[in-house]
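This document opens with one chain alone, in structure tokens, the form predicted alone.
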Amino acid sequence: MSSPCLTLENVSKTYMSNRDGRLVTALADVTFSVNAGEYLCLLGRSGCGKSTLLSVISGLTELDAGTIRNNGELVCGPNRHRMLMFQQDALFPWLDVLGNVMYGLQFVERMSRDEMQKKAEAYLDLVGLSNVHHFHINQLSGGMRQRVALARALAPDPNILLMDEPFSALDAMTREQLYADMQRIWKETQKTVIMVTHNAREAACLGTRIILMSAGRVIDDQPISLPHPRTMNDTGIGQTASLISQRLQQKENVESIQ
């Protein structure tokens, strides 16, 4: 790990609400860092304001107080150093496999259509689609799209990898080898990675540090020392994932009281 490659500090963000009108607090003074080299889960129930942290960091959502830096740089909208993989693939139906991951590579200055491709290539290799570049995206399963997906937000070359429970929506035997994958990638390519969801099996099995959110406010931080890599069924991350667990229920109860 080396020094912070993001900042955040003081991040709240509101909305008003579809159902009534209400003003609804989503994040309330969010402060904290994350150093390069780090995979980071944002785990809390749903509703709790991870997926909006993702959103702000990554540039789509405005703050309505605080700041964010990336690498020193003040963080005022969506650029290719911070790319979001999100829990639908969200792939273009009329392009192919090959053509999805050169799509982000066309804001990538100074780089020509056979240097896109090679790149493209590259990554899908990188993530274990190396025999499927022409093939549409209707012929793929569920799990080959969210790699298809996780290679286009590597293609440009961020700094930081943004990825919103990227997951949730595959059977378990496919998330057990994708969670193999994306920690062999992870190590590969030394990438920042900050990853929401809600399962704490699964903030375990990758992260490096897990911050507990509730209420749109950050509410613990924990690191987790264990060895990469890790499976679901090592006994290290069932009694990780036990504590963790324990710890947000326990910080939400003293959040309720106050």
Ligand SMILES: Nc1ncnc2c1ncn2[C@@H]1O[C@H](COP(=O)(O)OP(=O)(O)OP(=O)(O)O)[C@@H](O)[C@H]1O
Contents of the next structure:
Amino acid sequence: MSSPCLTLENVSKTYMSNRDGRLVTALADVTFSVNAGEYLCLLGRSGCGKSTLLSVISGLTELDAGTIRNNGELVCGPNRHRMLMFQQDALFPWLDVLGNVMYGLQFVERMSRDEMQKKAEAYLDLVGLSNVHHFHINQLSGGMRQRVALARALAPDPNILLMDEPFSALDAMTREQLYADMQRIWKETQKTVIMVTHNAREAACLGTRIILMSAGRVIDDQPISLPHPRTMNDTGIGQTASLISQRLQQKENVESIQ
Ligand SMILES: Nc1ncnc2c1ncn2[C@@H]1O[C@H](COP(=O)(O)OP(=O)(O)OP(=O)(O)O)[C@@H](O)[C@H]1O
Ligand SMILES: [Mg+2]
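Target state, the form predicted together with the ligand; input state, the form predicted alone:
To see the whole picture, the full complex is given below, headed by that same chain.
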């Protein structure tokens, strides 16, 4: 049994709305833990708090209440142990592909420029981008950009990879290829992954566990025990995705009645 690599206890976060100055509850009393090596998917409707949850885990957003620990240490700011990857447009357009991946390595102590370059090249190989090291970001397709973003997030060797809808801006074919590669990379690197998605099929295809959220709360938490690698055409994926969607609907109805 692996030990928890992340624990959240009674985490809450409220924002002041820019529109009318009212308080918006983004996270309310969120408690769960994640074991090393899990692939956790966070699923829920728009506005339920998924991105806020990733952001507080990364340390970029401060909590109002509660605690988050990564391998026992209190999270109180961003660091290279929890790297965050966004939906799109998060690469630096003034750096080439290699430069983007090397960027994150400057936060790793005691690494020469040569070592940084070797490491960046190794991660570009891992994500299947061996031949575009000196391409500009605007020469890349959407799928290639997300591969660069993935290599950049992995290069500092974080113990948790946080992904906010990393595949949702891509076309279906590119997405499916990335699902296959993501499973291979997750297995090879043995990273703990926490990934936000709107898509129940995507969660069923990738996750070892799915947490459902509604109005800032965790409303369901279930393991997905189908073997990896999975593809979107597997019968188990469709069935699991339907069950997840039904559960989300049922739980949300119950929540709104209470
Ligand atoms: N910086 C902010 N200032 C004010 N309100 C915010 C801010 N960030 C998020 N919110 C509000 O907090 C709630 C949760 O937002 P969040 O972005 O975490 O949801 P989400 O589940 O990621 O949504 P989506 O699926 O649309 O990305 C929403 O009501 C949102 O409007
Ligand atoms: Mg979001």
